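Have a look below at one chain only, the form predicted on its own, in structure tokens format.
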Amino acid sequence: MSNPKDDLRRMKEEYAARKERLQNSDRYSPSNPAYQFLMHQREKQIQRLLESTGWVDLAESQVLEIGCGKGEVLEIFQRFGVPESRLYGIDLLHERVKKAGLSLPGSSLANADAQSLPFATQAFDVLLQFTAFSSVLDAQVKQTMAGEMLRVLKDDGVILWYDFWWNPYNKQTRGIRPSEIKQLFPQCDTQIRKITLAPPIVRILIPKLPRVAKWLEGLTVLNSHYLALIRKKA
């Protein structure tokens, strides 16, 4: 039987071995063109699907995410209407609950494990997952984690989940498709969407073709992520 803490002792060394092996790059650069068009694309994805669901009015929402790394994603709902003081994170590495502090500094952001959530029962609106379940290989701590997201999850709330479904090239990662979703949120309604071109054809894309770049993400054969809004069943 595997040990949960030696999944989480495996993250945080491949989040610092990635964090070596990036730092040269601009891969994730906001001033990389393809970086670009992925953020904007997804963000794009975000709104319809919250839009289309009745979530437009977010003002009075008290967010949380699983996994904030350094802030991008709850930077996003600030855009749409959140304020920071109704903004929570938690991440494993304090380094990057650091760097989310000073690009949201009246946020509430805490150096935590998604097993043991540091918030009461029902205490949002809003739960988000972005790329946090798949890099956890072990299927227990997963099981965790979903239990916990409902835990502070209100029964009139959402949770706002994105991730890949496949990515050969990282084997520090799992990728996680709609059937697995839903297993790990059994009681609850789930609309699912496959959204964002795979990434390394982005890359090479962008720079020349970008159009063709947006009607491949259309047609979403080539797309490598799903983007799912989860609620509490009545």
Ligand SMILES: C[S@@+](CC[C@H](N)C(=O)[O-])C[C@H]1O[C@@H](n2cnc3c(N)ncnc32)[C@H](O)[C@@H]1O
The other form holds:
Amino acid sequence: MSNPKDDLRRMKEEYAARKERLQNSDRYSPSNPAYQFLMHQREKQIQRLLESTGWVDLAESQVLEIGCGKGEVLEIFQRFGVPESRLYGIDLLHERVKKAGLSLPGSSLANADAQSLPFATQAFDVLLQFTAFSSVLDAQVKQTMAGEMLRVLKDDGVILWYDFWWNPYNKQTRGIRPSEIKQLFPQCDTQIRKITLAPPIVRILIPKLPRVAKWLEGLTVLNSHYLALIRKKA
Ligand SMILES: C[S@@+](CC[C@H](N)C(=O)[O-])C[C@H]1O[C@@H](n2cnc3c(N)ncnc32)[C@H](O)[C@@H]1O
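Can I have the other form now, the form predicted together with this ligand, not the form predicted on its own?
Let us now look at the entire complex, which starts with that chain.
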């Protein structure tokens, strides 16, 4: 992919096509038990990781999600105690930002490109990136996004990263492994955990064998995502 603009155009087209494809699917519906399992397990892992750092003052934190989509991840942080007015989100897709605004009317949500964040340097305590980077194929776009995240992050702030490393079914995305995460954020300390039992396996197991799904996830071998906590080195 030689032109970053082409990559962003491709991504917008892919999201429009995906919306069509999933029109009659309940795969991402809150009433789908497999989706519930995936979301519940992920939230537990995020909480554990944040607690393990001893860093819990979320009520006073300014939190920004890049690629916030419809705002579901920002809502997790609202449940964790971040006031709505301290939650910020940006996304390339106007329609998604509008939807996020319906559930988070008191938050600051904007239609923007993460390569050029409309915020001051060192404005945020927490930066979130949840499956935005894997939808970008162009290496230069990803590097620019990472640089912007570091710019707006306070020196003692944290980046929370959640993205998959392998998805053979979707050629419009590219999984990201720990070595690439470390390359994107040089001069940072990075704590990484492999979480989330691969969703196709969850969809098979949850209706009949939910305990097996939990057990398998604990083994981590079939887990498809990395959850990382990234901090600037002192
Ligand atoms: C798979 S969705 C995830 C949405 C949300 N983070 C979540 O987990 O529910 C990825 C989102 O990243 C957004 N995105 C990708 N590249 C972006 C960029 N350069 N600037 C802003 N948003 C971007 C897409 O528009 C899309 O809404």
